[in-house]
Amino acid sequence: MTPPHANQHDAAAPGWRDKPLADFVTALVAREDPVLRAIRLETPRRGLPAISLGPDEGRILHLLAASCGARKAVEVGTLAGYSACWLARALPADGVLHTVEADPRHAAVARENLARAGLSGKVFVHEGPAAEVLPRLSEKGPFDLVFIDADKGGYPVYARFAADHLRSGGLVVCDNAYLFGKLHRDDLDPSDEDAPKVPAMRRCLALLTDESLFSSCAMIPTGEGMAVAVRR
């Protein structure tokens, strides 16, 4: 994927920015089995928003969960369960993923998909606004990983939950951290629906870069930006 800051019209752009190479790497590294592929492709056909992670981001999630030895994880924003499948597959047999979805219809589709993937035994889908559900999950922590991919205005609240309930060395992962290319913009028209999300995402990232809470923070330059921080 071409980073948002790359010059799209630069004829001398290095080859790693080329789509054919990106497609080749995706096919090589971020392979999906038939179940994952079906879930991803069927999501928009079932009338759900076409906003799922791609296989590249799914593989990154799997890598991050496996690398920190995650056994207990939380996901904020389930949609159809595609990212939950990637996360749950990285957990050990006795691992648990709590995923939170505000829309009951989306939650129902996610449960179907998780059952199809054989993951119902380790993934619990919680329905309701994350700001209401997360406090009820507090007693199940501390957690090894918290993945946030939900309403952008709520990111500061969800990141604070992560800071408060991750174990030392645990990871918080925030998708869409570039905020659709608008994170740096101070000139957005107030009528732009993303305008109020800019300060919210900045507060979230300020929390993740607070060295009293997190020992390290970096941005993985996926197409939408994936911020990752390690709890101190």
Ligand SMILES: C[S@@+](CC[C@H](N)C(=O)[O-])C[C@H]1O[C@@H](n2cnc3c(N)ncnc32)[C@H](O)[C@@H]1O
Second form
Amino acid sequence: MTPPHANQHDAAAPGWRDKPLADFVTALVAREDPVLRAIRLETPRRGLPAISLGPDEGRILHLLAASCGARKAVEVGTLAGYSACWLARALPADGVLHTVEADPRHAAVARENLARAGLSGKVFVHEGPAAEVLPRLSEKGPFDLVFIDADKGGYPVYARFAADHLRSGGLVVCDNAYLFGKLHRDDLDPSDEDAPKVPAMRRCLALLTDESLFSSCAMIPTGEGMAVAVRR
Ligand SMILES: C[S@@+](CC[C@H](N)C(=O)[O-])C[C@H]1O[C@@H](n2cnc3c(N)ncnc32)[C@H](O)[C@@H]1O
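The form predicted in complex with this ligand, contrasted with the form predicted on its own above:
Zooming out: every chain and molecule, the one shown earlier first.
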């Protein structure tokens, strides 16, 4: 039975998912342990922006890493280490996550949080702008998964890095792919700070949907849009 007025094939149609249902499902499949919960809740209290993934998105990342048998992964945009924690937990004991963070204060908090999570031996926080750090990580590839969650203008460069350094069957995952609801807008005022990010995100998605590079690409319709593609 479909909800009233809903076409089950129409992504924009209203569905069953209201807040009580969403909360129930989060508690069921994306329950945070005390460490993850503390990292997420303490992030704004420590003066960092509250822009980490939510638990459901963390679980999706964990599932994607587990489903491709990831051992070696890269993350662009660490913040306080919340998504790094989800991702690293999906890797085997000898797995490695290289996570890149431009802001030294964020990197310091992330190192602390990852130590608290017992993940210091598995997650390496590389400090600096991703465009400078990623080339230095090339030699550590090929990678099984690249997760992109940093400055949106840089996404095409980071997606290119993923295309060049993923093994066949590896995954690239891009958060905020709806670009705050503006991805489809051609009428943004040039003074809108997101206006220059629209062509950047579209170039990133053009790469992910290039079938000579990626065999399959889908948009997971989280609130922010999470684009995923499988390297050919
Ligand atoms: C949305 S937050 C990352 C959230 C994190 N992935 C999580 O869910 O816990 C984006 C982070 O990217 C960092 N960042 C922004 N531009 C960057 C760049 N050019 N290179 C590396 N990191 C960058 C920001 O400082 C910020 O900490």
